[in-house]
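In C-alpha cells, the next block holds one chain alone, the form predicted alone.
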Amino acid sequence: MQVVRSHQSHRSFSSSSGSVSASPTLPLYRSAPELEVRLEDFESFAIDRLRVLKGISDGLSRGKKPDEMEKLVNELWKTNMRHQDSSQVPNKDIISHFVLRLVYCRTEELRKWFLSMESALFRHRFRNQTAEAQRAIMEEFDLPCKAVSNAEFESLKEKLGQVARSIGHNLSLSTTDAIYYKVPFEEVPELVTGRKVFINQGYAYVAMNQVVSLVATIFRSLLSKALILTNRKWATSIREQEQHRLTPIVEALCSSYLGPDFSQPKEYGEISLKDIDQVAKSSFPLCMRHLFEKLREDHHLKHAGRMQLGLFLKGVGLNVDDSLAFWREEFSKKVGLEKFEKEYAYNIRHNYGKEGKKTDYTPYSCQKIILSTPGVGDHHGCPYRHFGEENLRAALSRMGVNSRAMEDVMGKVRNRDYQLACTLTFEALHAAPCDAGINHPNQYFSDSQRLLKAKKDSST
C-alpha cells in the first residue's frame, strides 16, 4: 500500500484482473492489492469504518437482539461508508479495512477487539448477500465442505427435520429446495455447541441459512493470522520507516474520539463559580466528580489530574477568569498564593489559548481517559477501569446508583465495557435512556443538563 500526498495523483485499487469495485461479492481482504491512496483518505476512511465497528461494539455490549443488530449495522454502514462517488465505495471498504488492520495489530487487546468487530460485521454482510454470491464466497474460501446429495438428503430428511424444528426452522421437503452441506464437526463449534446441527459419523449437516457460521469461522481464523503477521511487519519495519508520516496517525487512531470536541460550551453557555458544587453533584460523570471532590478535599491535584479536570471545566463553560479563581482558591490553601501564581496560573491560561502557541485545547474523551495510566497519588483516569471493586461500589453508591443498577454496571466493568458502565450509571441516575452511549465526559454533562432542564420546565 502506497500512501501519497493530496497534491499527487492517485488511483483506485487495481489488480491484473481489473478494478476491485467491479467485484459483485463481499471483499474477503485476503491481501492488500497494489494501490495509491491519499494521506487524508488513509485517515478519514479508517475513521468512518471505526465509527461502524464502535457502533457494533456498543450494540453487542447492550445485548441488542439479532433483528435490532441487523437494523443497527445497516444504518451504521449506510451512514459512514458512503462516498460522494458511489463507484468508490468498494475501494473505501478495502482501504479502511487494511488501515485499521495496521492500527489494531499492535497489541493483543487491540487485535482481540478488532477481530471480534470485523467478524461481526462480516457475518452481517454475508447474510445480506444473494445465495449465488454466498456460494461464490464459499468457493473462494475453499471451505472443507461438500454439498449433500439428493439421495443422502432423503435418507436423513427426518432427522434433519427434527433438528430444524427444534431451533424454530422449517425444513423444505423438496430435495431441490433444501440445500445442505456436510463439514467436519470441528469446523462449526458454534453450531455444535448450540445443538443447531445434525451430526453423523463426524460430520455436521449445515443448512444453507447456517453456512454463515462456517464462513465466519474461517474468516476470523484467516484475519487472526493476518493480524499477527501485520504486527511483525509493523514492529520490524513499518513503524520506523513511517515514523514521521503514518506512524503518528496509526498510533492515534485506536484511541480516536469520533464526536464533538467540546472545546467550547455549545448549548448552555457558561456556568458560574457559585453553581459549580451543585452542578458537580448533579451532572459531572464519575471521573470528573472524583477529581473535583479530591481537589476540594486535598486542595491539590497532580498535573494529569489538573489537565483532565481543567479542560472538562473549560468545556462545560467555566471561563478563564473563573477558572483561575477556582484553582487559585483551592491551591492557595495548600501551596500558597505566591506559588500558585508562579507555578500553576500559566498552565491554566495556556489551556484556554491565552499563552504560548494560543492553541484552543480540547477536553479529554472517554477513550483517552480510559487509556491513561494513573500512578500512586494520582486521581485522573477512568474510575470504572482504575478503581478496585470496593471503591467503585462506594463511589457509585455516593452518586445515588441503586443496588439493581449497580450490579448491571459492575457486570459491564468485569467485561471491560467501561463506557457502557458509565452509560448505565447515567441512565440509572437520570431515569432516561442514553441510546448513543457515553463517549465523552462533556457529553455526559451536556445530556444531563438537557434532561434536568426539561424536567424542571415540565414541572413549572
Partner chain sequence: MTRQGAYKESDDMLIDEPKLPQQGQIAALPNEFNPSYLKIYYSKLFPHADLYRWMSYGNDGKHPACDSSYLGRREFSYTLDNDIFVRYNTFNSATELENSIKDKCPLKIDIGPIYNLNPAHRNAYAGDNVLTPVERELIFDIDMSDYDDVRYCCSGADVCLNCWPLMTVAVKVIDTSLRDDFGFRHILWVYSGRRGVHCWVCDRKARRLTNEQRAAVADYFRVYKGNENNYKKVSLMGQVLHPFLARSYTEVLKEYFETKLLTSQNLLSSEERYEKILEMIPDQSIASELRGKWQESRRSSSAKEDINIIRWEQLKQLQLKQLLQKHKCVEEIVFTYTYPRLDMEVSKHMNHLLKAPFCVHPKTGMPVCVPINPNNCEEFDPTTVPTLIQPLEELNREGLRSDVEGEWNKTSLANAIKLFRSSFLQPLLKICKEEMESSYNAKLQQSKNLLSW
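Switch from the form predicted alone to the form predicted in complex with its partner chain and give that structure.
Below you will find a single chain and nothing else.
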C-alpha cells in the first residue's frame, strides 16, 4: 500500500494505483495517494486526527444520542482537522488517515478500535454529503442504487411508512426521511433479512438511514481488509526500513496521552502535609486513595506503587521537601530512618529531577496506569480493572458511592470501560457531571478541588 520514499527532509507516499477516489469532500481512502509529507506533519496530522477519533470513542462510550454525536463529530472535525492553508485540508485528512493505519494495524485490538472509530466518523460525514456526492460514493462501492422518483414515492408512501413503523422508525415528514433508493433485493441481504425494507417486483426500497448503514458497512469491510494488508507490510518490511525514522513515531502514537501532563503543577505547595489526609478522602481518585491508605496501613509500598503515588503527589503540588517528609514519616515506621535515607530518599528526589540525569518525570495517565500489571503485594494499577468485583464494591462504598451509582459503575467495569467507571464515581461523589471524562488522576484531583472550592465559595 505505501512505499515511503525520502528526499532529504521530505517524505512521500506513493502507490501503484495512485488516485484517491470519489468526491473531494469525502475521501474513501481506497489507496494511498501520491503526496509528499513533511516529517513534522506526519506526526502532527496523525495526532490531530487521533484527537477526533478519541473524542468519538469517548462520546460513544458515554452513550451519546445520534444527534449529539452528530454535533460532536462536526465540532471535533472542525477544531482538529483545520489547516492554515485551506487547500491542504483534504490532504491532511488523507495523510492522517493513512498514518493512523500504520499505527493501528499492528494488533487485533488496535485494529478493532480504529475500525469502529473510522467507520463512525465516515458514517457521520457521509450523512452530511450532498445527494450527488452520496450517489457517487454508492457507485464507487458497487451499490447499484437508484433514487426513487417523487411519483413512485407518492404511490408507495403508505407501504414505506408501514415498513418504517414496523421496525420502530417513525416516518416523519422531514425531507431526509422522504429520500428512498431502490436497489435489486439481492444487493442488500442484510436488509431483506428481518424485513427491514419494502420489496416489490424484485426491488428493495431502502431508506436514507439504511443506505448510510450499508455504505458504512462496506467502508468498514474494505478498511478491515486494508488493515490486515497494512499489518503484513508493516511487519515484513516497513518497520525494519523505517526503524530510525517513522517507526518510533508510529509506535509512540497509539499510546499517546493527549491531555495536559501535569508535570508542572501550577503552584507547588498547593497541598500541605497537614491537609493531605483530608484531601485524600475528598479528592483522590480510587487508585491513589488505595495506595495512600495502604501506605498509611502498611507503612510501605513497593516500587511501582511508590512511583504511581509519588508522581501523582508531585502533580498535585507536593514539593520535594514535603514529599520527602511524607514518605519518611511512613517508611521510617517500618524500615527505620537510616534505611529510608539510604534506600528511598534518593529515588524520591530522582522523581523530582534532583538527581541523576535530572529528568522531571511526569505523573502517570490513566492509560498508563490501566496497562500496568500489579502482582502479589502490589497496590498500584487501576482498581476498576485490577480489583475483583467484591473488593471494588467495598472500596467504592467506603468512598461514599450510593447503591444506584454503584450499579452504573459496575456496569462500566464489566464492559471494561475503566475510565468511564472512574468518571461515574467522580460524578456520583461530587454530584456534578464530568463531561470531559477522567483521563488522568491529576485531572480528577484538580477537577475535584475546583468543584469543592466553588461549593465552599458559594456557601460563604
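Numbering follows the first chain given and starts at 1. These figures come from a predicted structure and were not determined experimentally. Whichever C-alpha set is largest while still superposing within 1.5 Å between the two forms counts as the rigid core.
| Does residue 39 move its CA by 2 angstroms or more between the two forms when the core is aligned? | Yes, the C-alpha position differs by at least 2 Å between the two forms.
| With the core lined up, does the C-alpha of residue 193 move 2 Å or more between the two forms? | The answer is yes, as the C-alpha of residue 193 shifts between the two forms by 2 Å or more after core alignment.
| request: Answer yes if the Cα of residue 297 shifts by 2 angstroms or more between the two forms on a rigid-core superposition, and no otherwise. | output: Moves: no, less than 2 Å.
| task | Using the rigid core as the frame, report the C-alpha movement of residue 240 between the two forms, one decimal, in Å. | result | Here residue 240 registers a C-alpha shift of 3.5 Å.
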